[in-house]
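One chain comes next, on its own, written out as structure tokens in the form predicted on its own.
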Amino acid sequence: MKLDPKRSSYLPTPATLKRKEKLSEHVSLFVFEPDNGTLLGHKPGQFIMVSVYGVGEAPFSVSSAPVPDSKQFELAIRRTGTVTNAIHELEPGDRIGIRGPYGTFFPVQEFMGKDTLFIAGGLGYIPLRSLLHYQLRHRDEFGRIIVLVGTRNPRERIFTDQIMELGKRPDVEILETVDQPDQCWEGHCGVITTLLPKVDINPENTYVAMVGPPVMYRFVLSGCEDKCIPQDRIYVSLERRMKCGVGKCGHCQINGLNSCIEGPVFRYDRIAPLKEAL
């Protein structure tokens, strides 16, 4: 959204829930639209602050791609606490407050003409979905799209219908795995790093976009190193606990970097030396 320099950066803008959809036992998709009729104006990888009136405020990555002719945007949210529980109780027509979008984003211009390897662990698919859908909307401008998705178990998989449709596209290569299969799971088993040997890439023509739980990064980055992917072609999103969203409170600092304004999307070679980053 276009920011008014006279308006406090802490003052939320009202938005209305248009639709919600259950994705798994604890995760639902929420479609909102700003009440002032403006575009959210986000870029893939950015986040917004969502406030539920009388309850509190929390940051969430935008999961939808920016679309010039649509004022609606999507958030996929897991129940984890007071604010997220309150959001899950919302019904279409209910209103929230939003601030942002904030933070850095995946450099889509840099990715153009190149192959992209998406690596999504757990809920990491949510922010990567914005970049993935952007590339699909501008398919001719990008090279191969390779998507690796890892989930703890089949019950926690999200966007299953969309992932199945992606698997049918000839221009998308998608591999999925679960750590702990159940009796019905017929796909690949193992942590997400077990998918890396299955993909053949050109390291000089490939960018990596990865988001996942902290424990995932060290092992996946080692796998990327084995494939000779340069560090300056790897982008990671580090979702620390943003509180203010504007670099004032210091709650999300990583060795002096404010993750809310200098992140959450970082080029790997810029944070590799920071002990607290990964």
Ligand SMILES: Cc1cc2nc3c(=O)[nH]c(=O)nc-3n(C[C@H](O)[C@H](O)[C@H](O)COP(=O)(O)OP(=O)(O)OC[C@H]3O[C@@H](n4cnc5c(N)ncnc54)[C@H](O)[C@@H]3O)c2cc1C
Contents of the next structure:
Amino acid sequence: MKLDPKRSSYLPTPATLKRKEKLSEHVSLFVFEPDNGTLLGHKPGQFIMVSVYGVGEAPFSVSSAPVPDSKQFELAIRRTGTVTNAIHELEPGDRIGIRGPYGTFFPVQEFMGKDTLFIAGGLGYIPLRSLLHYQLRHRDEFGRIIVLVGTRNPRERIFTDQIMELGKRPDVEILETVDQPDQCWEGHCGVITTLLPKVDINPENTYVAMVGPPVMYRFVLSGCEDKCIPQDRIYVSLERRMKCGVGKCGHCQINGLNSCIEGPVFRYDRIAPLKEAL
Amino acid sequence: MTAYTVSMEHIPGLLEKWAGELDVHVPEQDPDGFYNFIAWTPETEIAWDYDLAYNSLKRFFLPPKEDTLSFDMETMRAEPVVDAPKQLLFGVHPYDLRAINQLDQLLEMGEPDVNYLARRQNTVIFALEPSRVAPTSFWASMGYDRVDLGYDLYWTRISPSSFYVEVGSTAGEELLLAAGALPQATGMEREAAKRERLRVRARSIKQGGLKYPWQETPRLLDKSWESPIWRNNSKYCLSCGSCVTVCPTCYCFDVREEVDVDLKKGKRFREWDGCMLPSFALVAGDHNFREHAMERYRHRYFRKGKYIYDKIGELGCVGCGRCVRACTSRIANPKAVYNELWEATYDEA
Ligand SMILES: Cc1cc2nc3c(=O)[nH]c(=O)nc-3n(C[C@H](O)[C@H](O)[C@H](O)COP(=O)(O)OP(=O)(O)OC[C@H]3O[C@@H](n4cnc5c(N)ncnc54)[C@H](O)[C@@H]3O)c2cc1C
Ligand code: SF4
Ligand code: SF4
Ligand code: FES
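Switch from the form predicted on its own to the form predicted together with the ligand and print that structure.
Whole complex next, starting from this chain.
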């Protein structure tokens, strides 16, 4: 094999921050554009590795839908440590390094003509938003769009304006809940599983796309089972620690799978037998 | 297949030549009695009959710490760093070469790891038939007593003063003939080399290894997720990571950065990491996917005995026995664990 060091898988390419917007106390939206003028070329559910030189590198889901005529892409990032803090410090015009897109994605072709039930727990809305916006751009090609959103408390809700807009659309059914309400919250209370009985779905014709914190999956999956949704129509995205993004460093293993290349999006029946998946 | 006979007295001259072109590393016995690969000098006494090199050879391809990028924080631009010295490893045992062949596959798979592959391509490997078997080794029973590819030359000592040297590549042959022509090996010498290999293999087998065919290991593990052995043994685990650090087939790494004092430029580097260390699978929100020593301990045996097998069709443990020696709690021995699982699964049934 001929080696070209310039083509190192570990070399990021530059991208520039165009805009940022606060979504909640700890989460902000970042709009980037690759400096080389090319399209990121991601599919809904994929992630990229973001470098802030001098600080480090971390994986983030692309939250925007792939749009052929826009080179910009969006990340929504929660402040939690060194790299995420450094990204929050960036100002428009500042540069980062990106690698990817990496990993598996939601099979949008397969979802066409079918209903989709989105189940978003907390930051899980970030990757699902890419699929949701894709479907909304090609609204005619998909059946019902049902979105369940659960957040720990009203202060941590993200994309609130967009979710409110969605609520007004006749062709989107959206239900939201918070685990712990405050005085101002007038909506539904309770964990996300409590929303499931409220939606009436056709299990024969529905695909599920689900992303949330590790604790969420088991409960929601058993809720899906109650609704008779077959395992091979449920897609989940699983986050693990990731250092390389290309199947080498070992950090992201789920039993024998490397979730950076064989995931993060998995069809549920394929990982159901794995002990470390859920 | 071309083979030559090389007499012992011819070797210093050859080493002198090779060392002019490449960094030559050979096995040596240190004052404490441990064998290890070191940089050759004319004073080095090569330990031809070493049983096991204390450190594995992966460090020549995947150094404990290696730069992968250099970056400029003012322009936020980066360049790849790919450092690959021309090197010769002389005296690599078959099981260790099989470990290297395994890394070759795993690091080339999918997105090739340029840093690893560049080092590998610049490395000449002279394999050496072992003449002794380390007390902790069990490579023959794991199917790792021979190697058919990955070497440039394969040396077998067939008398106190001579070697049978089989050619594996043109680069190897050129180096061998660098100091002049050599006699082609005779059929008798080839037979002698084969006898030597069988003798050593028999030694390894006699010493004891897996009590069942190694190919059964993945299936055995399929039945062993709930075995009490994981909890019983891991009670003594210090989570020190020694077992994975010394292992020739472990290649997990962490990625970190270092910034120059002027805060303008810096380097990204990778560093050996290991699934036995507590924070290996820790993510944001303080969720740890393998929080308990038991889970990490079990993962290592599954990785060696099943997950790697599922990827490349051979076991991720070559039976060198380094981990057996490195573990102060005496619980890191794959042979012992797999045998115990086998007995629990099949003998009592
Ligand atoms: C596929 C994937 C998609 C993700 N998408 C998003 C997203 O869209 N938005 C978002 O806010 N976050 C996302 N994350 C999580 C994000 O990668 C972590 O929050 C980030 O790596 C923390 O980095 P840090 O340097 O700020 O934190 P650190 O200072 O390194 O540590 C803070 C915490 O983060 C954990 N952590 C460190 N490195 C990683 C890593 N490489 N992967 C996972 N956890 C790590 C540490 O164990 C620690 O608990 C995603 C993670 C994965 C694997
Ligand atoms: S098994 Fe032994 S060598 Fe490995 S981490 Fe535990 S105590 Fe350390
Ligand atoms: S697991 Fe132990 S015996 Fe097996 S290859 Fe690794 S260090 Fe050698
Ligand atoms: S992130 Fe390194 S192997 Fe998956």
